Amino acid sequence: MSASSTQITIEPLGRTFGAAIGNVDLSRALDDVTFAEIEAAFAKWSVIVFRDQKITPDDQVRFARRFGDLEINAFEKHALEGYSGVLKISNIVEDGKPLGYADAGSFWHTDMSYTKTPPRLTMLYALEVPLNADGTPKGDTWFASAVDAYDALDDATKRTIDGRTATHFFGAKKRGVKKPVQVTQEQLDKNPPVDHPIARTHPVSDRKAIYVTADECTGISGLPETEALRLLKQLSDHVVKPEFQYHHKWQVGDVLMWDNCAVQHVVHRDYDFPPDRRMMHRVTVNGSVPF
């Protein structure tokens, strides 16, 4: 562990990435070298977590305002009232309505890769975890590193890839669901297929990223569908290998946030729908055109 000037601590949780930042209390307003001091380790462990947060919607919304605008997601209509940005991730049923999205993170992705600027970060707080007879929490998310992936592949597979871009489509059908997402096409008019790099470079750290995933890509820029889904398959099982993985538990309290160029996430999906109870607030923040 160690500390900086302003006293924040830096905890190292995985293998390469992810780690625990503490001293920190966002339902202050953070002075700007405080705040500098986060975003670096934002940047080096891609993955970041503050326990033991007691934030309202507000100071959520200020503290991800500081590392750009807030994004909208396209399942809106389960935002929290007054709180456009501010999506409702639940399992919770009350009165036959659901409180909140329930599919969210059903499969290996990275948020909204779908757009042309697709968010630099989410940012998840944990207002109810549910948990097992034994007190340890369910529903872990599992992050895994794509730019550990990619410093894996052989020199062959990133010469096939390099230069090429792939097709993110948000209407793409999702393998292995039990309940796939229910999209409208209003939701698919404004949400046209995308093409990204392969091989995401990252704006901050110039390192490279495999940017793709078998549940949202339709082809790739010069492959025939045959080949270029197989492709797509073989970097999508290579991204999520054990040795790149990062499974965060969570506690009431955390305030997570991931980096959606550096890392692809899922949900371990252990609890039920109801009894257990879930409930999350979740805001992304606007990223760039990914080179």
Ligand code: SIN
The other form holds:
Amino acid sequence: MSASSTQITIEPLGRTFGAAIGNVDLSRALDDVTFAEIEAAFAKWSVIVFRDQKITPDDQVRFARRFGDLEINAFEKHALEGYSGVLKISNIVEDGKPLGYADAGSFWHTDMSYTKTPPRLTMLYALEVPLNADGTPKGDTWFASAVDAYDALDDATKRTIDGRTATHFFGAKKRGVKKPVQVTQEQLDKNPPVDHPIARTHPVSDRKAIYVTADECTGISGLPETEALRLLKQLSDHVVKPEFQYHHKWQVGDVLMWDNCAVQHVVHRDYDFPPDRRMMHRVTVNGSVPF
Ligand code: SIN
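Please give the corresponding structure for the form predicted in complex with the named molecule, as opposed to the form predicted alone shown earlier.
Next comes the full complex, this chain leading.
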């Protein structure tokens, strides 16, 4: 653990990415120096978590807005009342009504890549975390480093994807999902297919990341469909190899943020309601056109 010139501490969690940031109280407005250190830690570690936080939706929005404007999600019907930018992610059903969006993160993806300017970051605040009988958490979020995965590609594959784009589509058939979420015509109209570079450059670190997922990409520029789907599957399978992964074990009070330009994620669905209760408040912060 290393102390900074202010008070933040950084404890690495994964092999090459993921870190716990200490000595930060997100219920208070942060001074500029502390925020700059957090921003730098985020660019370096891609997934950062602040443990033992007790924050209100206003606190979460205030902190997230230091990074940029909030996005409104395609599933905004699950937004917290009075907070269009805060989405409730939950499997809890009360009086027959879901308390939040239950199916978020059920396949490997990077958030809202089907938009022209996908969000730079996503932040979850853990309010309820289901537990196993031995007290260990259920519902880990698994992350995979798409930058480590790019670095590990052989030169021939790097040459093949260099300069090519892939098509991302909100309505893509989710091959890896048992019970796909029903999407509406309005959501499809708002989110037409969009092309992004297969190897995107990180806006801060300049490192390249593989920016395709098997379940949200439908084609590759200049390649026939069969060849494109084969390459998309090969690249997507490569990104999520165990050696590129960090699994986050949630604690109530965690505020965790991930960098959508650098990692992909999926939630490990080893929990079910009832009796398991999982509740997260999620915000996403806008990004720029991938290049
Ligand atoms: C998400 O993909 O936004 C949700 C991930 C999670 O609930 O762990």
